[in-house]
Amino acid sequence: MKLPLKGIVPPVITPLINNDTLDVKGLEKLVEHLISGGVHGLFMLGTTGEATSLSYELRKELIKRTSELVAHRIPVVVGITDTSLEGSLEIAEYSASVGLDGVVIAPPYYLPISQDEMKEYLEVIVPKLPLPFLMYDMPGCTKIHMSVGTIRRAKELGAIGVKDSSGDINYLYSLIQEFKDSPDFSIIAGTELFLPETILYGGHGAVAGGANLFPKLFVDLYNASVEQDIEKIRVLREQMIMINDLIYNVGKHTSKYIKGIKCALSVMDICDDYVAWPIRRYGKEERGKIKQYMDTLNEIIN
């Protein structure tokens, strides 16, 4: 993988039947449709992927046949987070061992943990990784926003970058900052709309959801940003925050991101709309939404 990965790297949807079946037809068509919209790698099974809801056995189905798709044609990196140490490393030497390319660690959840207990965490877990890996700040999942500290100790123990998915712009300036001097350490912008500041300011790229349904859109953006050209960042951006406005935003449950991806997924007819226990797809009513929506981008988005 050459370093550092950059660009736009989709934080790919778990294609799905029903709880235990991947849908296999539909990866394919999804794997096809992000590669032809230019997309520059793939994150699996990351939290837009619904990796914690998914049995051991189906993550490595998925990552198996992600590989075999892609044949090394883009980077790809893949969630590694559980609840365990011993599950982390099960994933990612399974990765390792079907061609993956990297993995990505976010804090261990449910149990609140400290700082040094991340630190320390880090020194267990790095030594034993097969593979580079990336941070990936995620705090309304995981109890803990890591500070620039710990990321900093991450870099020293062999991280190769960091996605932000926070939601705080002013730590993700803190984080390109800090590591301005260091031009192989990717910082990655989780938060989509944060698109062209990251990469104005000196950033890396974004892990955007969006990109799922509209590759080449998030390419464009990302393209133009690294151009610094101002006035077609402002009408692809108001394009991605159609999507955010329309997409994002059907229903009143916070799984309607997930959920809404999914949905114009199928929609599109790339994959199955299932979603992974305990969220449950869209009925009749949103789906037609969403349909009506995509209908709308879809004039609107080249």
Second form
There are 4 protein chains.
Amino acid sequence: MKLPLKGIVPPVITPLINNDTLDVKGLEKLVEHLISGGVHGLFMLGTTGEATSLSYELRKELIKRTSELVAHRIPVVVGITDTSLEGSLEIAEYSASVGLDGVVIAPPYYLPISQDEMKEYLEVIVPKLPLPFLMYDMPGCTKIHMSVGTIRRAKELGAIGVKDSSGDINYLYSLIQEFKDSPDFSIIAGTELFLPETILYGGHGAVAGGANLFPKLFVDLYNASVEQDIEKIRVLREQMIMINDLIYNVGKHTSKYIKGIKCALSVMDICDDYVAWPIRRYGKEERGKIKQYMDTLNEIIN
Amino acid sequence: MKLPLKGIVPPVITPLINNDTLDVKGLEKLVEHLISGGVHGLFMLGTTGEATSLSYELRKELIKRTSELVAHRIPVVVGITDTSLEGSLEIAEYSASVGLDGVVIAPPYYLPISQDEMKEYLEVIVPKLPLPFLMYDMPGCTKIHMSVGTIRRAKELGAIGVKDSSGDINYLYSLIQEFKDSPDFSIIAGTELFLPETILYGGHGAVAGGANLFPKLFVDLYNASVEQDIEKIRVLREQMIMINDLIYNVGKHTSKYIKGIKCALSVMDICDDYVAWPIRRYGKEERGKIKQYMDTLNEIIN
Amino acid sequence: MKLPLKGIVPPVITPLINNDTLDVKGLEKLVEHLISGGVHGLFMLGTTGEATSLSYELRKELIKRTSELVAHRIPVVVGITDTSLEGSLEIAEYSASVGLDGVVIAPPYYLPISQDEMKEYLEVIVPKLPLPFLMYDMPGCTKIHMSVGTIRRAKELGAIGVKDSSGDINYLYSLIQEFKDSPDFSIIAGTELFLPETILYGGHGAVAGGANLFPKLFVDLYNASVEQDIEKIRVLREQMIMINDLIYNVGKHTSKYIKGIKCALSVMDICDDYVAWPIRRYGKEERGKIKQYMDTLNEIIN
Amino acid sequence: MKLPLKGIVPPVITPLINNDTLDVKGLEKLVEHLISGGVHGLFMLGTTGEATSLSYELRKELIKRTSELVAHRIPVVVGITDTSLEGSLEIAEYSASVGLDGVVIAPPYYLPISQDEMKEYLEVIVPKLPLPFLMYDMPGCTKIHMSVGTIRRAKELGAIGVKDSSGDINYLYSLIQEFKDSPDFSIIAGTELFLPETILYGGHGAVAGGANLFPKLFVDLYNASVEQDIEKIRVLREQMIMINDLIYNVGKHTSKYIKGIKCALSVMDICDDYVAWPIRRYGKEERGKIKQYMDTLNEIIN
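What I would like now is the form predicted in complex with a further copy of the same chain, since the data block earlier showed the form predicted alone; can you produce it?
Next comes the full complex, this chain leading.
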């Protein structure tokens, strides 16, 4: 994997036909859509990828096919988050065996654990990992907001970066401060709205869910941020906010973010919009709204 | 399974030698300890049983061996909580295949879901279950505190009871009120301290972690509550509080509850005290304290 | 004040005609209603009494008139909660000057403070208090859930009891455990539903909002609890739960509890239902519901 | 008051000699320090100004003396946050009577209220206000995070701006989006770290606590942000972060922010460091640290 990981790394959704079946053709179209949009890497099996809702067979099939489809054109990293150590290692080893580039670790997420317990967990799992790894802070799903100290310990153990999906910009800024003398340690925003700030202040990129839909927009915004072109940032950022306001906001449950992206990709004729249990895809009415919003966005976004 | 499930149903810890290996002999001793203590049923693979930290092979081995050891002397129910529908069904089917009596469902616990999503999830999973099922409210680990309405829907779909581990006694009282005209629907306290209140006001039993250590004490307290013997309740309740104050309170992390019980069982020479990742067993110093506290408790508890 | 404070001590609502004007006649009727119902004391200017919404003049008028009306028939304690030390002392001194019996201290509630800061605050305010004092734990309004250690410190400084309105029964039970060897230190439940448990396990009474409406019911439930008459407790407790379910549950805001009690008192023709800003009294529709519910309750409650 | 309010508006600390006595000379020095540092306005009696801890006499004395000292050189706004409507109006009227420019409203903060109740409260208080008003979102102290809809309602009723101290940058960005077509409605960051983002994306200023110490630094950072000078922003922002890391971080309680600023001002020989109850000023050890940190900062900050 080309280090440091930087730029736009979409948390790729997992195209499904039903709870057991990958949408193989959809995955192929999606991968080409993303690569032709200029993204710098792919993050498979994250929260947006519904990793924890999928059986192990399905996760492995996704990993294998993605590896074949990407064929090393860009780096691919894979989420190995699990509640069982054995489960995490199984996915890590499989990812290595099919030639992928790295793995992403979030804390085991059933039992609430402390910072000390997370550090000890890293000490036992890291030596068993066959690939480089990034850390993934996602307290909304894992319950623990990893401290800067825990990330520092992960770096000592070999971590090559951190993705922050806490939504807490002060934490993101603290990470940038903490590691400013280690420019190869990737600080990646998991909240796409923080992409410009992340780059302007010294971070490296964003795992942007919206890049599943509009990869080029996010790549352009990344480039404008690198170039400190404030006027261009303002224009592109407005478009990004529109995606957030329209596509991630239909209905009322937290799951609307995943449902919105999958539905929009289906409207774009890229892949099926099936969502794995415990979440259900949108019904006809919500799909109608997403279709209309995508028309609006397609007119505005270049 | 004899309905309604009632009385003392310990959330049985999973005796381990290491992260991959069941402490088979320990399991045997533990099962006999519990049955000879008079407990009314066993709950395997709950939070106390570290279900989510174990590989599927290990979970299945535990289920099979427990079934053989118990040999239908008392009912055994099994937690099938998982983030993937397929995973939950796999454990449910295996439990049925080895002759166990029921399963226990908690919400999928990675993605935060709504009450509506939980109800829809029940509608899809329940028809596939091969065994009777209870609901399990455990918001500290699953993030969702199931509403009384969600439990009512579960009952309509066939649930035979609910275990409440929310720690929220008003919720427990609401469940008792809601289902007071359905005496066969088991209301089980998951917070052992609420055992007397639960029984005095119309509930059915308790999934009491401390019953791993002192099964007879909890059975006696259950009986005193059924008999409304307030003086006896007071005496036994004081002893239960001592267990809580001493054994669940060594060290500072949430995991001290599981570590304390496993360590005490090891001190009692019943089974190994290994705890699965991401938690580690107590070190020498904490073990010394637990040993001393068990001496104190053994003198007091009959 | 007769020590220890025990039994039913209603958190008396403040009858108002408008934001500036006490409903003097209503106060008189309310005080007689409560005393003739057998309550053991009165708690003025608590959360239910809307203390913080009232001007200082109004608070003082309420204190003075209550003192005159009660005329030492039962003890009266007064909440002095304020964000400013001077404000708290002003109310305390005024309460002493008109012959009331004690004051009730909750933490200053704007700036979030720590347990240590609360202890230091007690050390400065207690020596200036002209009357005996109780502590008042109300984290939903004050943000700090006072630890058992903080209450212990208050007791060392002279506190004669504690009222727990945290809704956290484990905390209430911890207080009872902690002070079981000090039978003169009053442990008072602020959550009326916990009245029987409090008394059965060694506490002293309840500050029960519902006693504004049905003082005799709460006094009877207190007596049944003292006598350990479980059957009687069950019957009266069901009635108490009905009050909670019906009267405190109209509309959707937290303020419905205060609005419900005031509206019901108005329906009973005891006092006006005006509620001080930032809360507004019920409109016609909600009042209709309360009226109907009171008819139901009056048929059932003796 | 010159509209819109913009630029650096420090939340001025209240210099005290003890709990009852203003540090009059300190106030004079502080006001001159701030005005000569170039700040664009003053915000008295905010959270940093310990408004709620002060008696009404003291608040009024502060207001009067500040008005005399500033003598209309820059606009001065005054926090009127109180739990009682009468209290808020008393301060508002007094502020108008001594010639100040505006008031700042936060929600009544004892009883938890809903968005609807906050809107109704605004409808009753706004017509009684003698001065222009800004809204103040401070959920950490008031418990309610005012929705964008509530702020929109405030604007309809006449609000001239909003100060956001929620620490939630997404909320701040939502406010900027919502009111982007009303350039005279001031969007003011209450979290000083968000100053550059606020200005770059269309907001108007910051209520920056650190400007009590280093007014010129914040004014320079504001100007660099207006000029979109990213390199200059980076340099000055690093200095601002140092203030946060060093001065607001001594000790462990939330109050360390106020104590740190007051202690540093005392080290600068501007005013006394007394902090009103329930908070205590730093002891000798912490003061030593602040002194040392101020030496460091004075070397770096121009």
